[in-house]
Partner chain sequence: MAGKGLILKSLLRTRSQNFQRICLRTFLADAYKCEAEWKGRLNNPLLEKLKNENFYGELLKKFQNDGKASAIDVDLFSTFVLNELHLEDLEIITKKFRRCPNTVHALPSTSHSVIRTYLEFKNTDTLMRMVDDRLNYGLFLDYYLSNLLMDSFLKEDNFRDAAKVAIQLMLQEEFDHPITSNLALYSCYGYLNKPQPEPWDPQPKPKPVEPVEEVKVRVDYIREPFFDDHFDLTQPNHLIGKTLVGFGKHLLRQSPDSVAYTSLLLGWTLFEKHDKVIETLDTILGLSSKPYLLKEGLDRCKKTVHDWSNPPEGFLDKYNARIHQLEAGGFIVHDNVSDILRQRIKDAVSKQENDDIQHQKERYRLWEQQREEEIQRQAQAIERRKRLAILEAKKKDLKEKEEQLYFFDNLDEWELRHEEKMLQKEILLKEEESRGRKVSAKSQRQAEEDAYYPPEIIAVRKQK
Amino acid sequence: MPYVYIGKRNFYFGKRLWEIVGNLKNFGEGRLLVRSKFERYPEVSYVKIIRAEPLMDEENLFGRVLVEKVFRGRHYGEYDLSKTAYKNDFKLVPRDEEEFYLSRTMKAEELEKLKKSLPEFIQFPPLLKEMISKQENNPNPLLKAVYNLGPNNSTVFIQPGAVCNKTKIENSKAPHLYENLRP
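Keeping to the form predicted on its own, what do you get for the structure of that sequence alone?
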């Protein structure tokens, strides 16, 4: 007879943070931890424990953990990991593998090389451009681009005054506006 699972599946693999840290000297200060959730990326993702203060509750679920966060090879500084410490998703990096993780972290110079520039303005679709140019008596109206820049988009900067001259924008929400366009 086959097994029938009821409820949500747990996609985490590993131990809780406090199970690992509780067995280490000084609660693991200076040690590296990896979340199995982030092992799917080709770049390294890990946290280095700065300070850990367990709450010493019955099930060892809660406490305060301050870490240095590295996500996909980029250093994000200090981070409070207390809200995710109860998840059974952590693995301790052995001492002999720590150098591998530390060497794969990008330096500031490498991040500067990866910076991608985006234009400040985008041209309107052809039909809309004609309508706006007639209304405003402006032969070349431009649309100011709005970008959703989050903490993981640190390698993006906006060129002031630059205009996107592409006649077709990839992944547009309204691709039908660009159909039958002649260059």
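Could I have the structure of this protein in the form predicted in complex with its partner chain, to go alongside the form predicted on its own above?
All you get below is the one chain by itself.
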């Protein structure tokens, strides 16, 4: 092939979202698309198109897409995928295989089961505890825990009033560090 193309590479397998969606009626309303990069996870990840409005530039890179995103089995609701639609990583899911993906999405009850309850308060380290209790005349000061709550962390459930009394880290990889601790 006489034309040899030199440029940057990417390691995506698939087509750009606009190339797939431009070939479908109504710009692919209601169809499922899958990204090759997310196939490494055992759970199912796909994207269901609600509305796609391409800009129809030459390279088919830009436009607006509103999708329902499911990542690793969890449903993230409506999501604006415009910023990642240019990646040539997408594959169309034929209609017979749609059920495979839809059935493996976790429903609300399953997500409830996965919820981890975490304590609201943590104990202070011993020296700091002494200092604070003297300053505030409070024999048992507690530190309010701040958890990173986001769409990726939706199975965290904070139990109000619970106090974390652990001084050891369980299943640690260096147990010799905790051998001579006072309880």
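Residue numbers count along the first chain shown, from 1. Please read these numbers as outputs of a predicted model, since none were measured by experiment. Only the largest set of C-alpha atoms that superpose within 1.5 Å between the two forms is called the rigid core.
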Has the Cα of Val34 moved 2 Å or more between these two forms, judged after a core fit? no
